[in-house]
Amino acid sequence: MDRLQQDIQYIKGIGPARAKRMNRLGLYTLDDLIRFFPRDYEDRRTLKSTSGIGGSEKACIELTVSTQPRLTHVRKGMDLLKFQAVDEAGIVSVTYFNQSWLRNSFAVGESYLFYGEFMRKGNRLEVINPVFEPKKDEGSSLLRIMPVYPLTAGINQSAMRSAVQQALEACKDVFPEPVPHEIRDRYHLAASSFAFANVHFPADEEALSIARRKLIFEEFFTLACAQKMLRGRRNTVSGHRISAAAPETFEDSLPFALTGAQKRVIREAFDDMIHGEHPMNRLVQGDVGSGKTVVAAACCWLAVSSGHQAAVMAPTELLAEQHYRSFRSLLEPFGIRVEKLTGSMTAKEKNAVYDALENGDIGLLVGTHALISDKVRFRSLAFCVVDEQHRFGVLQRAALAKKGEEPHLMVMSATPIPRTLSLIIYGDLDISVIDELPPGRQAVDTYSVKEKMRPRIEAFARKQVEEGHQVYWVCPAVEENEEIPNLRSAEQTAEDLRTRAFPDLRVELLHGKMKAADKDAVMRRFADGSADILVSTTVVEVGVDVPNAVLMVVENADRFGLSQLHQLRGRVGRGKSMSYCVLFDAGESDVSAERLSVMCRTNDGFQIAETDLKLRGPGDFLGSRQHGLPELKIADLAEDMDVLRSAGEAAQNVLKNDAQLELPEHSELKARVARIIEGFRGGMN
């Protein structure tokens, strides 16, 4: 197994410099390389004739070189190697850029196999930088299914294929096999040696299908084992004993009526905290504006009323302050002292909080990641809330929980996630869904428009500002990108709106590359009404309530996931005025139009999430979220749910007979599961 951890720089043809480039792809060891699965495949097995090429097509053609290769120096740093080659039906112009060493590789009258993008220009074809090999009487390394990998600057497909091929050869007798033999037999799964070889360089479609099924099963199986062991480990410790209290006591104190969904989730959490034998670990999912804060406040009230303390951690200072005000208004009528702790407070202010917290004078502490600093000591922390939890790393969540002795934990998320996906991402948590919006919550009218509508949208934005309202204007990028010319950047858009469209209005710019203090300052100005239009990247996806903002404009909306668009739309519709969302669609495809039409038809975040999963796959939910879930390298949650169910069933059976994976045949599985759990919780404790 040590061989799997060998540094890739020692592979022939890589070396330290190329290894550094490959490190950017997350490739450090041989094990990383054999698990670096292709993103696509090229089927080069069928030979074509030049007569079969219409406009532009990738193909493999046998050609005979008909003119002497000629090398031309176009300018400094640009060499062209050109020659003509023919088959019985036509002529092909072959060009290689900056590959002068190939000059002596071609001989007039000799036949070669060429694979590349052939483009028809009148009666002739041309191809640039094709891969090739001399025509052989037997066998060919070119006429096969070839893997296509994600790349980085300085690494081409040829180099990547060579590196993977060498890694496979070096590891052929030590391929990791976490799926026990009896499970492979029961579910008719291939051995790892076959699976890894054929997922990279498949003999045919059937071999590729068999290989993928084994590796997909393996991913789901090890993940399911890790989650079941986590849940089992949680069930070995006792949670804080919370005194029984009627939720009506809290609910009756509120100046508004709760929805049925809010009451149901409060009762689920109370049942965990009062009657559960183990610490609560509950995810509360609810659409933007569904009232998750009140549910969390009810649980804080329950914990503090029982003589303990509670903590609420939010991802930004602004959101922490908003929570501080909300929780204080909900809990102070019960005599509960609520304080805040953020990084920008003075040392004197922080020290006063530290002392009062350790003495037990503070019932609820609301803050940012400042809550997990060493100086924070609770007298009796019994309940923790982590808001917008995907914004925190798993280590931060674990560090907050360690401030108490097995406190009850509630994580809240306004990102609607399909149930099938929730079972994977949050398999170790119990899940509650607030699937009702409070009465009076505004539905947001949503429109998908093309560029020609820009003057009308700008006029509509001006009208909203003139009526005393505010506008969000969201862009997909911070700066211009020459490689994507039609991508609207926040900097470019802010400058355009300031100088051309709204020179008389107050336009602010907000993006993730700004310092935290500068971001907070901009957001404060917008929140207190000192700015009319906020041009931003998606950093506003999770932010403070600005009830006066009634219009959300999203540039290049076709480049966002639907669930992310739904999150952005949730920034408006928080006041009493009618609110709107305008999505600029720069896409050309029917799929793009279909996706955005869903946003226009419904405000139901869970329906949108299910559609997003079908149309776009799980990337929008798993992409950059710090949920601790190991990246699924080959499984597709939109396509492989049947395999997921089988893998979960298999994990259940294995752990039923060997709960701690102590049997010798489970050693590789145990090691893999330990690594996954380390990712989930930041450690095995």
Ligand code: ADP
Second form
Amino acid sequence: MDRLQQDIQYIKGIGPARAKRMNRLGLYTLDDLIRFFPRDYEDRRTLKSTSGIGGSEKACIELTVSTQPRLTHVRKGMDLLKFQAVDEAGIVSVTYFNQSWLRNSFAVGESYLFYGEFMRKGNRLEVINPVFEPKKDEGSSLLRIMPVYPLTAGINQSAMRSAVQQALEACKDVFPEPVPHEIRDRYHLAASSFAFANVHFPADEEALSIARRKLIFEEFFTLACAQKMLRGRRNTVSGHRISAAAPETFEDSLPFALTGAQKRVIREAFDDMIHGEHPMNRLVQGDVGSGKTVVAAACCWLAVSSGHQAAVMAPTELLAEQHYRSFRSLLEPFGIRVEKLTGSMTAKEKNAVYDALENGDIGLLVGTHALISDKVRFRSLAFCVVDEQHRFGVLQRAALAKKGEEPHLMVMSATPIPRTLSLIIYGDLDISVIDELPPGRQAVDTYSVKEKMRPRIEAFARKQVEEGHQVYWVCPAVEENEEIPNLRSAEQTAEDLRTRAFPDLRVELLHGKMKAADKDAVMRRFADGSADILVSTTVVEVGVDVPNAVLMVVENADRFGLSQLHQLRGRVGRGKSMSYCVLFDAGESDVSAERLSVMCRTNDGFQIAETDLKLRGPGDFLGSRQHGLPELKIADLAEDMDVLRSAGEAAQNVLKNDAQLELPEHSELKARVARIIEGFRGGMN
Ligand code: ADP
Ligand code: MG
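Next block: the form predicted together with this ligand, after the form predicted alone:
Following is the full complex, with the preceding chain placed first.
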């Protein structure tokens, strides 16, 4: 059996109960354990003397036990083991809580190494629960850099270290090595055996840095290979024949003039579709309200005018309906039949669509993921659009594309992602950016406020409603949570607003735990103006247009990522009236205040994303849910950009010579890549 895939219960000390706890950390196999990278390290290499400790400090000190250890039973469940130990410069009181079995581990007059948090109390030191080992002459396992792992209830640091240590030992002859030899040579990368051993138990700083570099490279490299292989599959066949057509013909039919950015992106896409050797695979990124829909419509028009069909897939029924209306008004003037397909339609309605689609009567089909169901057959699907791409996985995209013979694909996203990151997140796509808003758009006036402003904010909200407008009220969670006492939940806030602040207004509640049909009904009532205030979680983030909503209030705004706040704020400022966003800041720190002040200063999504990346790191952008990507375990995208670049380049080179990874020297790489693609599949729901 594959040693790496062996269950963690193989490890001494891990039985069924502990295994369950380990599972909570995502640890199931030995392979998981050796890839469970430390979150930090403790440097225990230098021995200190008691005289070197001033206040409170983690240190390793050699001490001689000077009093007999005394065990006292304080109360049920609370034992204390206490003794004194000395070096030539001072006295230390050593205490162990609930570790009575250590009573016989210490002998008066013997020396031991102790590692722990030493605290000065007057002229003596105290230390609680230090790790220790008898003094040996050399090679002490205490005097080294020790890993610090993320933990879960019931698994302490030393249990985790021992588990990882055993896993390393068990796998030492079979460490996975997906990076081919020649690539390791070219980029001066350490072998796996060195990398795994030293990332956990580094010999010194240099060894740690070499180990990390190898593993980061490996992480990017395998990910890049996976993405390129998915793309490579599409590149093998060229797309449908699209006849050249002048974009002006479409553009002249519009009720408004396109922005320069919209025109540029339309031309980039037309160029791909008309002249490209391969099917288009393009991401269109544009801030909320930048006008992505009409860009997609232009491409639909091109595909259908060439005698083919097009499809638009949106993440929710409501959004699909809104798109259905927009695309109809944009394309029907050209005699193109636009239909919709969503899960809530009756079987009869659906069948009518299936038939008209198969015989080619329908030019454009707009819908939800109902589009990828088996019954949907196009006569000649040449162009697909996936909107709000981060709500779909890589493979759903691929599933839609399979409805045609290598159709052209456009994915649209309003999540502003710094260029440096889009490289890895969208490695398999070309990117167009709509970096200009239609003229006359107003910036949303944004304020960050503290709790004491609440009465004034409520009065302001009432005023907006009295003037005939509507209000979004966003909360970070659905329900109350005892562990985070100051968190305002949507349920609690809706209740509070209904009973206390606005008993005379129509307050609705919307959150992700509701049934899809209920969510739709609430959103519909808000969209048609039969609700004044919509209390919700971040589910409103996805783009439904309610131009009459002019105020957004966000509770616990300090708990959101800036990009997410920006995305939320995009729900207002869609009509002619002045719009506002109020961010309740319950945070205590300066960083939280600084972050929110960025929101007040600018409406530029890309600038906000860059700041967020700097202040919070890339975690936010790379949540595996968001992008259908596996979480990066070790790499820090902000810091490791150089490695990222070389890894991408290396992946390109390997695949150029062995597109399907069939050479024997690539077998481990192939297995790893298959696993990553499998992970994409996991992110599909
Ligand atoms: P998003 O990029 O967020 O999907 P939409 O495509 O929904 O934006 O466009 C937002 C609104 O702006 C729509 O009502 C659309 O008709 C309008 N719009 C798009 N382009 C222009 C333009 N060039 N001039 C004026 N209005 C535009
Ligand atoms: Mg949109």
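Between two forms, the rigid core is the largest collection of C-alphas that superpose within 1.5 Å. Residue numbers count along the first chain shown, from 1. Everything numeric here is computed off the predicted structure, so don't read it as measured data.
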Please say whether, between the two forms, the C-alpha of residue 369 moves by 2 Å or more once the core is aligned.
-> no
When you overlay the rigid core, is the Cα of residue 82 off by 2 Å or more between the two forms?
-> yes
